[in-house]
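Have a look below at one chain only, the form predicted on its own, in structure tokens format.
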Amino acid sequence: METMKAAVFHGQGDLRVEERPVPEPGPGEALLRIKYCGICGSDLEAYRYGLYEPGIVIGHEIAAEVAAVGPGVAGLAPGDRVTSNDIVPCGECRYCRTGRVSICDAVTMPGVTCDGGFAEYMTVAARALYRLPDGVSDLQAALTDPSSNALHAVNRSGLRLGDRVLVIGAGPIGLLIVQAALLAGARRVFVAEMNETRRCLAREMGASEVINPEVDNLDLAVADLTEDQGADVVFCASGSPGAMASTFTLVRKGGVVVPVGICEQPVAADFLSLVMNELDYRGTYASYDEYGLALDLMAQGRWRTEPLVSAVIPLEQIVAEGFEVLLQPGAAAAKILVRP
């Protein structure tokens, strides 16, 4: 039997690197080698808290290559370079039927619910698989699924055209928000972050004002660059409970806030704000349709992956130079790929 090396997750702060065999496509299924794998932030939520399945390999964020088929798939053959969607819908339920597949009933989830790519090889459904286009690398489609949260994100928005925009966290995703919103046709976008690295990569990604609210008084910076109204849009990119609570003072009245970032603990909620400002609140999770809409951008030059990219380590190091390294306070690191 062939084996493989897989990183395994085994409960709170355990993940090891095992040997597996190498699964076997079942019907409408494919067989990918994994090139890339990148560390997301739900990974880190899950090895600090334990919410995955013991036993469970994890990753999602994967650039690959079709090594086999399983019966009944069409259109894919061995050495076609692929990326794969994250959500797996079923097709079925109320939520699938009225195009809300983020939000399916019984969804799938590489990495997540079933064996992902923090591996030499994982099998995936092919109806979740995309072609990379000519000219997109390995490297870059690794990134194919924080692109599309982030387009997912600003499409929830509603974004619209010379809308000024607060973007709160400038981790991968805040990060790639900056740019979706840009494109969206954001007048100007400000972010709030207090690691130096991360700053400077928000302006390297294209915001016109970075703000270190651990220096500046965020809800004065804000007041001052929007002629005391507040942006039109925020988007909370930060799992912190007072990242989350000052939403509601630095948007506009009447604007949206859109919490993009996954938080364990209770928050403080201004309903007085919520209220009589009228608010809105939309919340955004994960992504489906934007996918290939990443993709394209990638392929025409206008969506860049690679200066968020700080490091690519083997799989054997993927706990010591990958997930301990993130979790550090203060982390610089934006994205880390792993390399099987």
The other form holds:
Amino acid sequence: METMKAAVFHGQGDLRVEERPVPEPGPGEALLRIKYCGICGSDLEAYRYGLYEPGIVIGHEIAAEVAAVGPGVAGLAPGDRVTSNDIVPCGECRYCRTGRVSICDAVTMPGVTCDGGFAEYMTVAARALYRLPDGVSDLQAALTDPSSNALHAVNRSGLRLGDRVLVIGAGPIGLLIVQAALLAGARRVFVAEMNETRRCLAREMGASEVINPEVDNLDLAVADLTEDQGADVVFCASGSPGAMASTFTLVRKGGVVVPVGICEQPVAADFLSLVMNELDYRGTYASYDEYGLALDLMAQGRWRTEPLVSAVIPLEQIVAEGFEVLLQPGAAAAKILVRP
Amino acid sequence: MRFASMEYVKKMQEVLNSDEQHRRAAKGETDSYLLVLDPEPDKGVAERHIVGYSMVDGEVTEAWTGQRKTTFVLSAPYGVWVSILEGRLGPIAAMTTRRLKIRGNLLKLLSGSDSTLRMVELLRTIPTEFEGEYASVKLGQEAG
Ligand SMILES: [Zn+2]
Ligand SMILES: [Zn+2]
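Form predicted in complex with its partner chain, following the form predicted on its own:
Below is the whole assembly, all chains and molecules, this chain first.
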């Protein structure tokens, strides 16, 4: 039996690179040779809190090449460059049938519910794959998943041409939301971020004002930037309960708040403002159709991902140079890619 | 002393901390506040003034001028603040009717209304000079 190296999740704070058999593609599946797999914020949460099933190979932000296809797969051949949707929907539940695929009742998620991409090879349903357009590099394609999630968050917000947008937290998702909001027609995007490196990245991604909320009073800064109205749309891409609690009065009356980051701690929700100001809070989870959009935008040169890649590391170093670096308080790194 | 000056905020800290009634009403409050007095050029108030203070269990531990990170931001045109100090506008009504713009958890702020009311009474005892058209307003009477 052929073997490969893979990062296997064994529970809270326990991820090990081990020898595993190279999987066989079943009916309707493709075997992928992984080029890059990005470390996602959700992988970090899972590592910290033990949220995944022990024994699985994690990793879902992949760029790969088809190595083989299983029975019944048409239109894909070895050598094809691809990325995979991190959601493999059931296709039959009420949410799939109404286009709300990211909240499918019976979803499979490679790297979350079954083996994923921090490995030399993985298998995945061929219907979840997207062929990479010419001109999109493997490195760019490894950021299709977070790009798609950012586009989905903006789609969920209902952002309108001319809106003024606040993004709290300039990690990879926050930074990509800046770009997505501008594409969707935001007049200005303000970013609140404590880390200096990430503030620079936010400017690079097109933020018009970047605020350090440790130094400047964020409420006052946003009020001043919006003639005292508040932002039309607030994306909270920070896991801090304080940041989430602040959204209730950073958004204008009748505005929209999209919580993107996940708070482990309870949030002091200001329901009085929510009611009196008729606020809309809209959750956003993963994405689906936005994968194709993200790849098309990259192919057209209208979507940048390279500035976000802060390091490419070998699989053997995934813990020391990847997870542990990103989990340090105040980590400046944006996206770290693993190259098996 | 000039309203919202450094001298004024230090006096405010002293007055609040030395009042038993305020200390009792504010017990358990650990928050920080930024009060923003927006300019009214047509009334002779050219510049924005910002003062702030932080409270630990009802005691004012620090008071300053200028902006910094706080739990609450209360902002209004200069004249609204003067009206509140004069007693022509109740501070609670000013909050609930949005004459005073509140950023931060409004319900939490309103739940501390006893200390807010006492605070306003105490600020009235400080001899204060106002700017522009408000220069004729006189404060400095005894607290009830
Ligand atoms: Zn991800
Ligand atoms: Zn479904």
